[in-house]
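Only one chain is included here, represented as structure tokens and corresponding to the form predicted on its own.
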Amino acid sequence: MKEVSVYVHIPFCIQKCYYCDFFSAPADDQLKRDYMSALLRQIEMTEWDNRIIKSLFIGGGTPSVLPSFFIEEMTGRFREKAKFAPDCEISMEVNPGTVDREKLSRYFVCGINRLSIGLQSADDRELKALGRIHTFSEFVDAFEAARMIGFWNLNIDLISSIPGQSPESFQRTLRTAAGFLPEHLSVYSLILEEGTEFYRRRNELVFPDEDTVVKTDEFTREYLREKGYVRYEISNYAREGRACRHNCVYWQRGTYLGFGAGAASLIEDGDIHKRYTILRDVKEYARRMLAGPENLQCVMTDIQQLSRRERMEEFMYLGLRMTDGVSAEHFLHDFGIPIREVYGGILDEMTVKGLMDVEGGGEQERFFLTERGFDVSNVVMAQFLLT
């Protein structure tokens, strides 16, 4: 049997945060059953011989939106069409203001084990600011809550760098939900994105300047570390064995099918790698799939069968956003021929400056980012384009 994973979008919302650049928008009751119904047919259609989900990722958009209901019909309609490995991961993101303790529970009963719960600050002022929905008030609700019913994998989302965020503000943010000892931390600095409100109002907001934005994350990773958590990816902090391990399938290049208007797909079949998104149209997704179709073509865009030297790319790209970094033994593996044949000059340079560390000889090397590095690391990463 070959693993793969699972992504679900949804992508309703209440409103739309401002920072996000997200596949999201609001949406009216009618919509959103068609949506489902056509989200049924799409698990229906797929081809699930040879195959058994290792994890199973529910995000948006804001999954918790939705009734329950919608939820328990679909992962119910996983459970008939494929196998599930034992221990699989299933994961789903939730807003703190969309969710009760009688939605938790049944997110519990139809299986779902590990929740994301998008806290983003502790401040109310500045959850206002960015255009969210609840309450921190609502947000120790849903978390106390989860914990209550039984969920002992538990994420929180936070957000740094907000338009006029202090550091102690911040700090103070990253103390109270460290103390609320989940198993997991995801902590993304605010990037500002064309076509969302933040982008609109750029001119009359105030963000942090870059010496501060550096400063944070200095502070995120030695605070986290203190209290236990290990960072293995750029923005991602963990106890231990607790990483994400549906999102470590994406940088570490594994076999992942999406569903859903937006959900994009990485599939392998011999030297065969090829990548698809669905359509990022919601109602043209639901009324192609509620149409009948003989197959999935009718909703597959932005189709691309990777070149070896794409793969390569990526190979190092994606895998350098983990702390454990790339290994030589891997590439050698995938691709047949040694890494330092293909990147020997740059991994030199990169490590000449300061930006990436060595461990290991020959085939058992393994190359990553020093904490130097992450702090630049789009500029790192883009030394591994091979164009």
Given for the second form:
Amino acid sequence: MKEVSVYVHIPFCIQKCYYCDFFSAPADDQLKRDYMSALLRQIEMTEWDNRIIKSLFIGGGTPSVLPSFFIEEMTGRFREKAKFAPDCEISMEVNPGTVDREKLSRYFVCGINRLSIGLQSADDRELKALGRIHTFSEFVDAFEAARMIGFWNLNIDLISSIPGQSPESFQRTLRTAAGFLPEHLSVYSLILEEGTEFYRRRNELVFPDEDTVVKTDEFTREYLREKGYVRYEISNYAREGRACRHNCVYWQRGTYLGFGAGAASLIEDGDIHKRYTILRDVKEYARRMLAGPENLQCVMTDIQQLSRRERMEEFMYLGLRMTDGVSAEHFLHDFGIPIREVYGGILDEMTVKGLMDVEGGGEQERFFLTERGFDVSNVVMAQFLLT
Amino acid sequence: MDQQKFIRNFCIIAHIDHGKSTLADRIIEKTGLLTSREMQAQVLDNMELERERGITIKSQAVRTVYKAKDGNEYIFNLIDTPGHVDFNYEVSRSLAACDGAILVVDAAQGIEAQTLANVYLALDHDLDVFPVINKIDLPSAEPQRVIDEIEDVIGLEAQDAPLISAKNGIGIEDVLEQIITKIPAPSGDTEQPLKALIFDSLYDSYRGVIVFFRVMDGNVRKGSRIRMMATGAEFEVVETGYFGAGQFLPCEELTAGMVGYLTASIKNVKDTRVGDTITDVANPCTEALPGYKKVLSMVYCGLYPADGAKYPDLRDALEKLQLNDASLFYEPETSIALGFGFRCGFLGLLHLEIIQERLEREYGLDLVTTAPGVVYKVYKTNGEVTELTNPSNLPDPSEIDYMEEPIVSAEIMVTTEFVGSIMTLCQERRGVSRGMEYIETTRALLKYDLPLNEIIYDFFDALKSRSKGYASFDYEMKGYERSELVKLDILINREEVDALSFIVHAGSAYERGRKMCERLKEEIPRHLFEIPIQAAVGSKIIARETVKALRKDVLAKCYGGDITRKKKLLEKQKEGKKRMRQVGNVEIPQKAFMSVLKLDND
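One more: the block was the form predicted on its own; return the form predicted in complex with the partner chain.
After this comes the whole thing, all chains and molecules, with the earlier chain placed first.
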């Protein structure tokens, strides 16, 4: 039995947030219906063989804009076609402005055991400035409803360094969010991405300067540590044992399959490792799937076979996103060569510069970023490219 | 000889933007490529044409055929002259290959500094010059005023000057007819020994050097044994021909009065210097044509390959460029910061830019250029005199008695309202006024002696911006004068970067140093540590800036769909590093080495 993780992308939103560059598209009801049918078709056509689903993540976009019967139907379809591990983590992203108690109950009933609730800020003016469609009090309702229903694994998404946001205001947001005692917190330092509303308005917006960003991140780390959260990745914090298992698969280069327009996959077939993405065009994806294709090739794009060198690079720059870093044993297992033979010089250099640290020895050796290393992680990770 | 009656060799001279190339295009358009007799021959010889196709010649010269109103067919050889003061010597050789010149003057702007300089140069070469008034269709055109100006200022008969618009094709016939009446036919002697003037050359990888020349006396044909009189090199001619529009058209022979090319399996352009005289080995002429000189470089800079491994490629490319351009000088040098490269000498800053661009474009080289400088004379206390082309070679101050720098005589023509601001500019650049003349009530000619090192960077731009584009400028070398000069060193992270040092007048050292530091602060990316940038004269620090340490560079989100993009970002980061030079533990972008060029842009 091979473990696999599954990601389902729901590229619909009521309104696109001003900072967001994730793939989403406007859609009428007919297109949504077609898209749902297409997704079900893709699940059916996938060769599940002996694979067992270790985690399922329904993300977007805003998956909660779809009617809840569809989530029931889809999870049902997965159960029909594939096996779920007994401890399978099934996550779903929800926007507080799109759910009520009934919807959440239905999610719970169909097996979803982890919700990621997008709060972003506890200040209604900031929410508006971010283009969010909900208020803080709607978040409170959604969060409390989820707890009442019995969700025991909840994440709250936050954004720091919002244009115009004072450090104090962010600190209030963080304290407020932590006060709800979620099992998990994701705190993203805002990145200005091309193609977003913020990018278009970048000249009129006031972004916090670098020193403020550094201080804000420091506060986040310190405060959440005090409150008993462990930072396990650049932007992710969790109670002991409550790290998002699905997301860890991305960083540890586990196998995952993407469903729906814009969803990415990493598959392993013998010695062949491939990344590909499903067409980033909702209509075209739906059209091709509903036409009853022979296989799924016709909706795949950006197919990229990874060389051994590329896999080593990924191993490093993805693995180092996590505070546990990368292990010598794991590297040796994957590539049949000691990590120090490939990266010894750079690892030593980074350690001397105080950007990385080492624990253990021999095969037990583990390499990870220091806090300073995390702050400038792009600089460090670029060192591990081999060309 | 009868044939010469129907040949006209001429060039077009003009101030920049007065319409020289547009007029040249119109002349080529309104005339034919071949005479009617040649036309038949060419049709038969179509294969030959095919063979030549695909080789585009840089249009240094073009031969066209004009059927005049008198019923005769005339051959026009239009010889292009470079339009920049850097190329004065080339201009003078091109002019020497002509019998006359068309002077194009803008009907709105009238005479400008380069107009004057070019006309005087043409008259010096005994060319018959006739004026043409261009752009008469502009609303602001004042042809009569310009005609009077030409007569008053230059003393050229201009009342019957063709009034044309080259852009709109107005009056071109007039110009063509006047070429016949106002420009004399060549008057060489075919019976005399061969005497021909090289005015340009081109290197072709199949045929070797293609020499562009004007036959003064005698004739040259395939199989002739020829000698270059200045270099002494001898060759057997493989092919002669003339210049079609973008093609080489081979012909039997070239005789006195004709303009054309020859190939002779010439491997080395150093053997075919512009200005040299070609003669016949068996029957040489007694003396060479006057005016040949070995040109001297005025501006020097270091050229380094961005990728050190490309050093041999750079050497080969420079060698090839020198085939075409004997005025390009280069010799190997080594820099601590930049590795192996070449110290190169140029006629001027434009020449430098052209060479740099050709190296990058035609030879695909990525270059690092150091700050251009002029040739200083260093008088040492032990009585020795050295010429300094590389600031790094400046002897220890204790060994220097004094130094001299090159000075030019400049003429600036400007409308009277800007005289004040231009005078200020010249004073800022350490200019010494040599008088002022009024050309007419609204325009003045300012004469200044200026240090060459004050004008090589951006003087022209400054002139344009301070006169709203109305000033025009020309200069010639005057000589050397004693000056208070110092070497300005740049220290990055407390290490001296030799490739950034330059010589500057003591009075401007502080200002230059400050600007240089500011500039470098913008160019050098932030590192993980703080980097001080200092300017120093000797051991004294005169300016300082700091590049702050990089504190934050993170991709906050990286999930399944972001990985490919994430990799691109890291690759870009790494790629950027490749375009950097490591000095100590600081990565300096290659363009920072040229930042000294842009000191006055703010």
